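Next comes just one chain, in structure tokens: the form predicted on its own.
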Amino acid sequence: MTKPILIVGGGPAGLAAAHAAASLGHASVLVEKMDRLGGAPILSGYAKLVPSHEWAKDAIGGMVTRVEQSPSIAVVKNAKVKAFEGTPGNFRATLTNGEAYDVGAAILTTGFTHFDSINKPEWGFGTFPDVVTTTQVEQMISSGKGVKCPSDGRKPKRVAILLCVGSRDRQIGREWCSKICCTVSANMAMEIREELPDCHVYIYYMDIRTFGHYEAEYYWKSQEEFKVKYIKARIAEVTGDGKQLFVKGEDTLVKRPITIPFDMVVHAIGMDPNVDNMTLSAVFGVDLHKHGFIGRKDAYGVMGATSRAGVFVAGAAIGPETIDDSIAQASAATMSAIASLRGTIPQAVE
């Protein structure tokens, strides 16, 4: 009998990998550094997910329950992997809680870190309490208390959502598109308008990347049905006078400066590499992508392969990714891991 698979990270990708292994009759050990499974959607209190419109607590919560109830999945929380030694089929993983497991392969599903808007101070976060992030608005919505200005609890009459905060910004070293922000922001704008019909919502953008089927369902629907206003602009700064916030910049379509007052400004924050990636790279002996995500080989040979044989990767650990695609990648990486243990992956390919 082959040894279990080590899965590192208990977010959507990790949960999907563990379930996929169980479905194929293979045992796994799922290690999560936090005290709860579910990753960002649960730990950060996401509201309704794109594109299913299911509440995160239900959709991802159901995945958590399925894993925790599986007899073939050993779940270890509040622990990290501090050592990973051996060769494919015969690895030994030592955890920070003192436990050790003999495993055949590993799948890194360690996800991402939300961009910290403190690194974009000219846009007002950390200076004005009513400048918030998309994650904070998600928490407002999922809590059932609704969208409110943090400074005094009032319902905003005008809201600006600023795209590409921590994405596509060479000045702060973020040279990648975070892939999901445009769609999530369009969805959020519709949720705000649905809750607050008298609230005017503006989305400031460089360009819109609601890829695939999301174009009609989110970009056009938000404008045509929910009357969300889109402004193509280059933002200079966000200031305030104690009563209102002011988004200052240039309307790049008409080439003129604009200043518009708002009650709340929302940063659509991007996806940074997991802050633990340098450590993960050293422990597992895998290369990192030039931007700091975990490096993945091309998908034409072995799905999810890394620079080290027997170690696979999936989801937002490799770069900005949707939840749906993270789940799909994790299932595929699990098949690759099991195939490698069963000797069905040709060595020339791997």
Given for the second form:
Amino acid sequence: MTKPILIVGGGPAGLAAAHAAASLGHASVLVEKMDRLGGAPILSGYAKLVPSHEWAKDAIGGMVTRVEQSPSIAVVKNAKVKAFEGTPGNFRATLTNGEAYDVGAAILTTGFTHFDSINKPEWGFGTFPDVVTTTQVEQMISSGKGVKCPSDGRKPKRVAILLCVGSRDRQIGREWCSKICCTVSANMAMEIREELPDCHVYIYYMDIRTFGHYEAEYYWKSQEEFKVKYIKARIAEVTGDGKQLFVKGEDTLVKRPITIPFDMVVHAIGMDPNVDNMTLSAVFGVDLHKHGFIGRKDAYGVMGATSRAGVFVAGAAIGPETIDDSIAQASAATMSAIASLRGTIPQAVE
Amino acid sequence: MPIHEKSLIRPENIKTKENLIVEGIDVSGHWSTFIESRAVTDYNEELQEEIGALPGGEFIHRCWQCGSCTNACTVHAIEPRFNPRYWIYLIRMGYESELVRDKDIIWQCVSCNKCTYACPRDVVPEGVMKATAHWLELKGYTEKSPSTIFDEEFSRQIIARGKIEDTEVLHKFLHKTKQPLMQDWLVTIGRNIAMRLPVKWGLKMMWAQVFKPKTKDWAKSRKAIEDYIIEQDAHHRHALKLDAPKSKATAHQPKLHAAE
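Given the form predicted on its own, state the structure of the form predicted in complex with its partner chain.
Every chain and every other molecule in the complex is listed next, the one we just looked at coming first.
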């Protein structure tokens, strides 16, 4: 009898991998370091998701329930994998809670860590209370408390969203595009305009990367139906006088410096490699990508393969990824993992 | 000067003081010359709303600044300062003083609509140019353009009678724009018409000039058109926060003579 698959991380990718294995009648062990499943959308309190417009707690909540009710998935929360030894088809995973599992393969769905805006001090996060992150605004919306300036609770009349905070910035060693922030910001701008029709929302951008269907449904819609304004400028600094924030930069389309007052400035924070990736790399013996994400063996070979046979990877652990694509990758990686256990790869007979 | 060649220093921003003492130090002479900041310090959110409320400006908020309109523009080809993409941006962001600087260029749009067909987002830049010229007029930044004066006389006659009297349109237009009636080209046309027109038609023309006939049962149509014009004018003035006209007489359209 083949051994179960170890899935590390209970976010969208991990939930999808466990569900995929269960659908194929294969047992799995899902290990989550936090006290609940759901990953970033649940732990960070996201509001409505792209592209379904469903609330995160409903959309991801459904995936969580499906996994928790499955008889072929053993869910272990509040635990990490401490050691992972053995050979493909015959691994032993030891957890920090003292338990150990004999598994045939592992799928790393360990996700990402939100960029910490404190690393871009010139943009005022940590200095001015009304400079917030997209995650904080998601929480304001999802909690039902509404969009308010943290300093005094007033409803903002003018909000600036700064794109590429922690993305595409060699100064801080982040050479990647975080992929989802443009769309998330366009969606958030519409949500703010819907909640506060008198509040004007400006998005400061270098390029707008609302790829595929996100173009019409988020970028165009935000301009055409919600009158969100997009200004081509990378902001130089955010300052404040105690009452208002001032966003300084160059409006590159009119070639003029700008110093514009705002009530609230939102950092569209990017996706960093998971802060635990160095540990994961050591424990599972997998190579990391040069930017610190978990490396893939190749692009078109065995889906989700890492540098170590029998260990697979999917979702934002590989690099910035959407929820939809994380789910697809996890399903593909599960197929690879099960195939590796069954030895179903056909051999040519002369 | 095209946008990309614009000088960073405008003559009016250079300030020189004859005598200047800063913190007790006499800096008269070269050291007393300063350049005022070019920094934009605020957005005026009303500007887009105002121009968007005028006919033609409805879709301005769709613009994503690709520049297709300016690239397609007939006028831009011969007048590089004519840049619809740039003005649309100024309006969207509320850079009013910048927009008004170009008040004597904006109305030069020839309505060829090449921009309309080039625009990937259906902004209808030609309409925006029209709305902007209209806005500049309503706000008092520009005089009525000759074409507006022509249109007003033309529509005044249509509204009053349901038809126009060509010679009267031309005569009134030249008079209002302070142009002489006896212009060479006009004299030539007049002479040629007089020489070639059948006598019967000539008499009919003269009769029409004196008696100014109306379209049959025109009164009802006239009332509907007048009401619509007054309603639209009030709507535009409200959007631009201008005083409402006190009566029909001060409406945007010229006074309509009931006696006609």
